[in-house]
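First comes one chain, alone, set out as structure tokens in the form predicted on its own.
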Amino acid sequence: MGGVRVLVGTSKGGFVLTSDDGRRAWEVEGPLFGGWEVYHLAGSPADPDRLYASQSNGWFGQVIQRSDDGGATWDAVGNDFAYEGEPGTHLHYDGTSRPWELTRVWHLEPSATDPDTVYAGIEDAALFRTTDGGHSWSELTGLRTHETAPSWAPGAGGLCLHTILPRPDDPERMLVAISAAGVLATDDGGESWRLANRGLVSDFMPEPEAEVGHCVHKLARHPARPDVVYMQKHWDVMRSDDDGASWHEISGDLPTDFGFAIDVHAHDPETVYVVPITSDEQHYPPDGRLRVYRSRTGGHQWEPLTDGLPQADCYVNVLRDCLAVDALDPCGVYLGTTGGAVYVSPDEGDHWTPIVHDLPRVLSVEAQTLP
């Protein structure tokens, strides 16, 4: 097995971190697109040299960048994101109607089999797809025209579609998560959608068990068991054993069940990682101690992983796309913080070391295992 490439998006540019399979010595390249927000850097599972970047700027808008040489050079490809059909409205925080506005691309999900096919999750919540390597994008309108869409309201980070989970055994089936609408599922490649929120309870909502309106922060699943999906939501860590048809809580003995990030071990679908945050108002670790929690039983029983992480006076946050794993053996785990640090554990979370300090605010972390 080869080494690993870690793709890091930050508020002021992108960074590419590379190492051999020992994951102890690292080369750091960047900043790429210095000064621009890079919401997500994503690698193609079908071609390790193909990378995509969601680059945005308040003055110049949204740009998709593509690299065909592992990040050495980049080309700006299509940025023709435009809502199709009738624009419609959705709800704002105060319950008033607001027109749909295309603000940024939050998340890029390249196809597992075709490097030219990529899905993009948008704010305000919509799903786009390219099949020509990013040169042109089209909206999958069935999502934004779902009958519940007028009732969707933004979470604190905006009305963002931040998670896209195609099934590895059937790419026509996928789950998406929207803050703050919840989870929706499709069986026909995005033509039609159904709600997938049964079992979610959100006490901050007027109707805590309503079909729509839940603030889901992140979803994760293991390709070997695609029916099992894990969720970190706005309070509660959840699990589904039927591909999102129903959910049950697995927060167990966590010190707090609020957080943003969640991911699954590369080789064991019952090993799950989360990063608890104090509360929805206090976006920093409990007691100022940065701890990743691991469950080896698919939830309920959790252990803190602290060796090498700051355990005093640490008040950073870990955002939804800032926890990642590689496919090496033993599995590596990666963590990015709003304080600009990226940590690696080359031994499944037991021990941590910083790869870099003092980057801009980290918005996304993704690990690519290299051949």
Contents of the next structure:
Amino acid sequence: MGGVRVLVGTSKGGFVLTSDDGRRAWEVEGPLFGGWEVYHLAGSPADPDRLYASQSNGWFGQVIQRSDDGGATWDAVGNDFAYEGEPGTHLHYDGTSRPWELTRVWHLEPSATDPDTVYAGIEDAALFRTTDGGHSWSELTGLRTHETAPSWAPGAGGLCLHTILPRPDDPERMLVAISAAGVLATDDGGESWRLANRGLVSDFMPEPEAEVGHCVHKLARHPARPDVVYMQKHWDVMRSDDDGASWHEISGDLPTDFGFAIDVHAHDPETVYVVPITSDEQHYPPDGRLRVYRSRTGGHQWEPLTDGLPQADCYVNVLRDCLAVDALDPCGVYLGTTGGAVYVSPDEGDHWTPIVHDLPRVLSVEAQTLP
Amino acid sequence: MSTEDTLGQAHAPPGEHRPRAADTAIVVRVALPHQLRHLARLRGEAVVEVTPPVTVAAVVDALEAAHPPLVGTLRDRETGRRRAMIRIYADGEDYSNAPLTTELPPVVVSGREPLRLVGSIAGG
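Right, and the form predicted together with its partner chain of this protein, after the form predicted on its own?
And the full complex, kicking off with our chain again.
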């Protein structure tokens, strides 16, 4: 079979884009679940035809869909994301305490080895897991009951658990990221958690180097170098060389270090991609030019990638789950915008082409490299 | 939790709703929003069988039992409350905030009209 399947979640449905290894000609299928928000579509690394989708809206709540045939057909599976025990409270924007309440599933992270096992990161921030293909979900309560949880407060997008990063060499060890609490780490499969924010500095907090409260936007790492973790924070691009135990800034010569998305080249752990966004008050690229920045040196030195991307009058955003890579050679890079475009670069970011121009607001992009 | 602020799940006190003489199931038509019809793979209205008394709660119970993908889409799974942007109409009346043990009107019980579950207007 071969080729690539790109899974696109948008504000009005899901889309599946497929191509052969050349990544020049694309078939577009969708919308799936038309009219619903699809925050995330994800495929199982253990079975690429097993897909999961988070489908939600304000009227009808949360639905999880599953496909066993690569997206040709879908079935609604379990949607019972009940917090275990007394949910407790977290801080709200206005400083009052609010009970934990499910809004939606932000991110689905299928196991690398078992198609029936998937982690789900939800808003309000908690981590759930299914081991039966999505029919039932159980909370890993140690995270939400962390001693600092009552002090967690939402970022602009809500109190969302948006990143789940199991180590490929030891899935019991994971990092998760929550806006706006920061990074937490577990060594025991999610039973217990510790903060992993040392080195982060956030000037919007009264104590900028506090242990918790950082608005971490996205984490990424290369499977061959699991100790190295890259982070796009609210402001600052960061790097850890010790699996999140400490962080240092690698923003270097970026035009702005605000942004949402970050990803790592499939074949080179030192090649990293970010999409700089003007500021937290101006969620669009600097100068109206959509530029991906690539570092070949693990940070600090960055080069703009512009060929094929709009370089005038462009005021879209690129959200945190909207940058992805495939595992072909050369590595393909994918980018989705709030303006409804999905771009592909089949050559590591050197040249870009839109696959689609006019989808709804793109919420997530995942690239599956098919066997 | 009172019996009146939940959409089913909680029921009236024992004895309040005694079975009628002819305690046979009533066939009730239910009109759903497009997105929920699609989720439940319905081409048109849902048709469910309800043992009297025919209340909103009983109809939603029967609807969820017949179409499990709808569980959680009409009422909150935890509290049983009607989701905020679901409205409930029958015979031209708004039952959204009526006690859920209220029996539905004859035109619905007789099958002449559907119980209408509607997504409320929100946004432009």
